[in-house]
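Only one chain comes next, encoded as structure tokens, the form predicted alone.
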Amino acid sequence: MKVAILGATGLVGRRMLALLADRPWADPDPVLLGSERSAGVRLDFRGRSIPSKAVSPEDFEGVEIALFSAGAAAARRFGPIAAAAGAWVIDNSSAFRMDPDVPLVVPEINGGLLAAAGRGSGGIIANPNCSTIQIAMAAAPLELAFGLAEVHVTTLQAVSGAGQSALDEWRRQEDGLPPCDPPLFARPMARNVLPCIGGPAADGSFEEEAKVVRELRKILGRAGDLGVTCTAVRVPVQDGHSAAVRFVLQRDADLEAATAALRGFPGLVVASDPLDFATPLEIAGGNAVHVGRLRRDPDHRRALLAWVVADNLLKGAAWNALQIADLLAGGAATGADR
């Protein structure tokens, strides 16, 4: 199948390309697309050096799968063009996530939404927000087994979630250099934590928090009646998002039953001891979502507390997109690397 990657030279695009090299259905070499600034940058694919080029509408002719990781503005411009040319667009931006006609897919949870997708027919599929994906992965088996009444989240999100420029700025600050002008962060990022990701909203939240609320409800099919709250925090970590989550169940469940439900769900790694946990440094480069510190809320018999960690550039972005592509290519979504 002919594949294009828009945003190929970015953090997520490069990981998409690396994962694509293992896909037997990806042939011939992918078309690498980006901005004028990235045109000419060469990337390795299966031992060959492939140049990227500035994107134009003609580049999607004959493309069957288009992996997008170039931001919402580029997605809105080129997504419909690529879909009209017959490509399945898997978009990593927020552009189409809440469109009622666009599936918002985490393959382990709702990959069945892609069952009607036929090769060559074209369309747009949204990849969820990076934090939302890992929270949804932990929430889904509890929803299936016991029902969820509420989900309350505090995220601790790596700097790489804001892109290469954010990583560069964070490292500048770590080296004692002054912030860039205009600054990329609301306050200094080095040796600090910032509870503000994305633009502010009238209700006092920030956009990243609203994304988690909206998208989690859509992924779980609970848009009207699932209580969700989120405080999103940027932390001085390179890769790997963490989340402290409180799940309020609809039915009673002991800890043993809840642990069993989570362990039986594909793509999850669950710590065997309530005191055990994974960290971003330990899981970097892996595709699984890790659940630890699983315990009961002592003040609420139907509430569970958990610590959820995943690589935001992989399961939070590139890996989830490639799992979707696997399904569109006619196979099964590849299981997580544990």
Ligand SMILES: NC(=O)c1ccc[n+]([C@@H]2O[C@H](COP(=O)([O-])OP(=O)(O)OC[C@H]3O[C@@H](n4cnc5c(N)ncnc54)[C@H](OP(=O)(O)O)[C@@H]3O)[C@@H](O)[C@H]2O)c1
Given for the second form:
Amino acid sequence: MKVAILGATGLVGRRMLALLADRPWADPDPVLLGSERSAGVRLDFRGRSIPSKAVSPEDFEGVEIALFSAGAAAARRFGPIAAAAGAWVIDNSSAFRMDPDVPLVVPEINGGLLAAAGRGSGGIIANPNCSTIQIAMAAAPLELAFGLAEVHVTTLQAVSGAGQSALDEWRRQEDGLPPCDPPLFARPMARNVLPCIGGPAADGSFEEEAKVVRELRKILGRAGDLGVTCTAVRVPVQDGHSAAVRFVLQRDADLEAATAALRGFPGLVVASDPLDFATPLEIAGGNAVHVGRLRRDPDHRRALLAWVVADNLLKGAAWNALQIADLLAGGAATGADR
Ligand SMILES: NC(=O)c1ccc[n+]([C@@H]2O[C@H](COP(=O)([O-])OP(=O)(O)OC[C@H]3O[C@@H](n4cnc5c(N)ncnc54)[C@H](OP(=O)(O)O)[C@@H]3O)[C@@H](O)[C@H]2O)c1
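To complete the pair, please output the form predicted in complex with the ligand; the form predicted alone was given just before.
In what comes next, the whole complex appears, and the chain from above leads the way.
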């Protein structure tokens, strides 16, 4: 199939290209697109060097799968153009996630939505927010087995979640250089933690927190009645988001049953000991979502506490998008490596 990647030179786009190389359905000549800034930058694909070019509407002619990872403004401009040209657009930005006509897909949870979509020719599919994906992966088996009443989350998010320029700025600060002007982070990022991701909202939350709340409800099909709270925190870690999560269940579940439900879900790696856990440093580069520190809330018999870690650039972005592409291309979603 003919594939285009918009944002191919970015952190997520480069990982998409690397994952695409293993797809038997992918045409040998992907169209690599970015802004004027990166026109001419050459990227490796199956041992060949392919130049990226500045995107224009004509680039989507004949494209069947368009992987978008270039932010919401570019997605709003080029998504409808690519879809009208017949491509399946899999968009990583927030542009279309809450559009009621656009499926918001984590393949292990609601990949079935693509069966209906796949019968058409072209359209837009949204990839959820990176933190939301890993939280949804841990929430979904508990929702299926016991029903969820509430989900309360504190995230600890890697700097790469904010893109290449954030990584560059963090490294500058770690080297003792002053913050850039205008500042990219609200306060110094080096040797610090920042409980503010995205723009502020009138209710006292920041944008990332609202994304987790509304996207989790949409993915689980619980828009009206699932209680969700989130505090999103940027931490000085390169790759890999962590989340401390409290799940309040609708029905009683002992720890054994909850562990079994999580273990049986594809794409999850579940620690067998409540004292065991994964860290971003250990799991970065892998596709799985890791659940550890699973334990009962001693003061609430229907509440469980867990520590959930995944690579934000892979399951949180590129891997989830490629799993969607696999389904649209007619194959089964490939399982996560462990
Ligand atoms: N990083 C993550 O963990 C993560 C996770 C989930 C979702 N996302 C989403 O994925 C998208 C990309 O994130 P990233 O971390 O890869 O960012 P990044 O490293 O900053 O890369 C951005 C890419 O988008 C391109 N781009 C930006 N504006 C463009 C425009 N107007 N026209 C064409 N190309 C444009 C850039 O091209 P140039 O090189 O030419 O500037 C670059 O290739 C964002 O929407 C982000 O919210 C990121």
